[in-house]
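In structure tokens, the next block holds one chain alone, the form predicted alone.
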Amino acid sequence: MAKRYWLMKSEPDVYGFDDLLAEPNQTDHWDGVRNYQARNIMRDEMKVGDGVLFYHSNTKPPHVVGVAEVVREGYPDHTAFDSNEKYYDAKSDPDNPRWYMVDIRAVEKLPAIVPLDQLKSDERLVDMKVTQRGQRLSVQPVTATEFQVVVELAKANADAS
């Protein structure tokens, strides 16, 4: 199966790309997703080796900050089973899990951020989900071309500064 690409959103004050870089082996689980469409993507579609654009949301400006890769395919989100966890869900059960997660590993911090406004203004990214009005999903598919364009924009932004 061909490699796929994704954009994963996180609030930098909750869990930012630097937090991922600080993890052992720069690897961590992507827990706490409580949207069924995003859950289905992680459970059913994300595969080891898939590329990830790490996106900081709820910040000014929102932006792509790094590249990661999927290193473990979807498995039950254990934080849903523990009442002491932030993402506890009383309706989720280990025998019938409601929520799933994947593990990702940092590949590189981009040399410069790529702000959302820049993504929206680049005609090559007009169909990219994150640029679409009302697109709030925390895990989104990205085409190989979109992925490459974002990485190129980060390099161009670094060269321009």
Given for the second form:
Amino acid sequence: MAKRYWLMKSEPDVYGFDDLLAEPNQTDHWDGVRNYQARNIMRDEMKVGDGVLFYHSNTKPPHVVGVAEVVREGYPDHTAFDSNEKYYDAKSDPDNPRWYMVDIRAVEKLPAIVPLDQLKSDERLVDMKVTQRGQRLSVQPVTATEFQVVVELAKANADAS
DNA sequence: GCCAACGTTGGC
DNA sequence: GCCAACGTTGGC
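Now show the form predicted together with the DNA, given that the preceding structure was the form predicted alone.
Then the entire complex follows, led off by the chain already shown.
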């Protein structure tokens, strides 16, 4: 399977790219996803080595901030089993887990952020889910081309500033 | 802070 | 299995 690419959303106030950079080995597990579509992607589709665009939502402006990679494939999200956890789900049984997560490692913080407006205005990115109205999926696929374009936009932004 | 979009829940 | 009610996401 060729390397694939994904976009993962997080609210910077909750868990931002800098938090990932601060982790040992710049690696952490992506817990707390409680959406079946996103779960399926993490459980079934994300593979070690896949590229990830790290996106900050619910901030002004929303933007892509960095690049990460998948370092561990889907495994049960243990935070669903612990009633002390914010993301506890009584319906997820350790013998038959409902929720899964992956581990990602920060690869690089982009030299400049790429705001959502810029993603929307680039004709090469019109099919990106994140640019489409009402698209809330927190883990979504992107194409190799889209991934590359976003990285290039970040570099161009840095050069222009 | 608002609210549109969308996912989930639960009564029937 | 439908669908109304409700909760959440997330841009604006």
